[in-house]
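Below you'll find only one chain, the form predicted alone, shown as structure tokens.
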Amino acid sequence: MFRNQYDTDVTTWSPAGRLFQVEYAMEAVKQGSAAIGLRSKTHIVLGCVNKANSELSSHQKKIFKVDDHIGVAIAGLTADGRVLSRYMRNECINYSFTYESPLPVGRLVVQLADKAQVCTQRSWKRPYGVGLLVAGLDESGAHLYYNCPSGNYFEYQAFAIGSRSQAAKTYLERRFKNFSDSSRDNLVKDALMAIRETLQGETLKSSICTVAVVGVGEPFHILDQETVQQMIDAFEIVGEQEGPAAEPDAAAAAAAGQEAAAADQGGSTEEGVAPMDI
């Protein structure tokens, strides 16, 4: 009936020192549609893929505003993500009411991780089947955290979770050294490019992705579809222009190589002539 005798309860350890129910919850994150986050010194961008159950239904919301300086993107069980985002929103409101200042991002992430950890140590609870990318800006700068169903949390320069996220991670790993000094628009462009890597050949359109931004002087907000589509069209046009431009260069290099070969065969080269720059 079960895969093994140690996965019937979240509090039961296997002889190998594993909690299978927690691992199954982490696997649920991998099954969700992709979510991506990346940050610079002044801005953080979140992006996600909108996946509908059928052509007749709308997609589930995957990016939530927590406060003016914090937002989250989720992958996994959307219902769990909605509950946790509401918890984070309440914590921000309570802190702001008590101290009259915004809640630091790191403190909120620790509280969220503690809440997730409790579910791994109580037999009458189950782990949350959702991973959260928490983007926030506070006095210490821009932050991007990943909260895991196991109760662990990590801070990243850029990260991707969900199905087919490995392709996005590969793109982000190639580019992450430039993110620290990137402008807002370049960050959004890189987020869209990373999202496109997860689609596996499907055309990137504003209707199948959502992008949100928070930064210095810019409260957390979700970009409208028209703005996202304009940015998609802009970098796709640039890519098409760079492609044909490379072909004449290759043709010129080939022609130069043929001329050099003909000169070698003829044996009538002039001494003291500078070589051609290719």
Contents of the next structure:
Amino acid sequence: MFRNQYDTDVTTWSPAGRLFQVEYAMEAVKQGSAAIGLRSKTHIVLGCVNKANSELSSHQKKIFKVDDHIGVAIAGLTADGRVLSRYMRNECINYSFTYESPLPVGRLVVQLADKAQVCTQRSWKRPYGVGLLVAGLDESGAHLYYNCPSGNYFEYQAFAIGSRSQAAKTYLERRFKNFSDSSRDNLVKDALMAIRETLQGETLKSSICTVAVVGVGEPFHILDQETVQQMIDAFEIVGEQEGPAAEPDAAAAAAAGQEAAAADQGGSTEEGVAPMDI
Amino acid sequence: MNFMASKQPENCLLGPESDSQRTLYPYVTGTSVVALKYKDGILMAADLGGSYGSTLRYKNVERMKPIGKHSLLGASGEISDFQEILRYLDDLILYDNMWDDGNSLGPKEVHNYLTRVMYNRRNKFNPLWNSLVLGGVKKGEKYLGTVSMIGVNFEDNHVATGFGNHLARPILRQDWHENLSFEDGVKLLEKCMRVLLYRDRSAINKLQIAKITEEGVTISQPYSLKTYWEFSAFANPAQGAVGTW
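Given the form predicted alone above, produce the structure of the same protein in the form predicted together with its partner chain.
Everything in the complex follows now, all chains and molecules, and the chain you saw is the first one.
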């Protein structure tokens, strides 16, 4: 995108009918580090890449719990993301207090989108520079939404935002048809695989990614480092033995029977070598 | 000069007297509402009386109304405040429907909303002078709760307002059980309403029974209960105590 005379104000239309400031805000999302989300009928998994600026600093928080049944992953200006998370938490808490019932995620997402839209139509404001992947449960099941700075929102089976998200999206596009009936663990594994795609060769470690899960009977929570590392170890090794496009069941079975498999392979190679008769 | 000027004590929290918009006492009131959970949902009964003090003035006041798809509200106390509550709930359900998103407010949500409204009004010393009964069924879950004019709220298997608490609840505590059939539920409610008719001065013999199930709300046509006034002990009440009335 090149600089032009219609991009100074968010309230200025271009002759082609575009609001450049809004589009620039969406660019900010593309520059942030990756965040991905995927859902089945009963669970939603959010994941993000968390890289610290230097070895001395801690990494930025990009996944926020909004309520027991809603969580959000952000990409872009994390400060804007933090403020919007606070707004979401407030809305959820107020609804819970009045109705003693969880706020349906579909309604929260619309409120969020309306809030973002306001910033695209006031000359003294600027659009929020953050994209939000909102994961939540309501009466009609598990939902994953993407909220843009433009004030639009879309529902997804799986999505990725931020830098190098296209690699993750490609991976998700290939696999999304299976997600609906996927088990919770397989969903987490797919999330980790998708995160790995965005790293482009760099080793996937639990120290550089964060994974969170919410589902029926499972309140939103961020998985701790150990659990994540265990899951990474489980499928990375399988990835080496059986090829990178490991099937979901094979991954689960292999994790359980890893040692047995190793023993079998050792045994079979020996059996494969026959003593020379000559 | 106003010789009859009434003066509030210095530490009074009731606000300026010119503030004559606050509810001070009820004018047209409804008497008890009784409700219970049964196999398929909730049954609720209330008579159609609107009393003006001790006069049984209005005989066609419907004190039970459906709310949205899943709830039924019954009220005793000031009728105009009940109508005001119905307007609040109308707005609430309207905005809920406008979302058009497959989510809807169930009886639990409506009950809690009403609790907030009643409690907040009480805190401003301007109560809605009602005792409310909120029952409903949503996704197979039965719900029955009550809120008073001071914001006291709770849920139970059977609830009642006003005199119903003193006369009907003991009957219900004895005779209510899980999974009552519709017929048994109605019989039990009629038993309670009959006692109320005999003993509550503001009760009239014209009642409705409302039912709410997963399918929806049905409110019966008004009807009367059979009563018996020929108990020998009451035939000549002064017999045992000459001079009594």
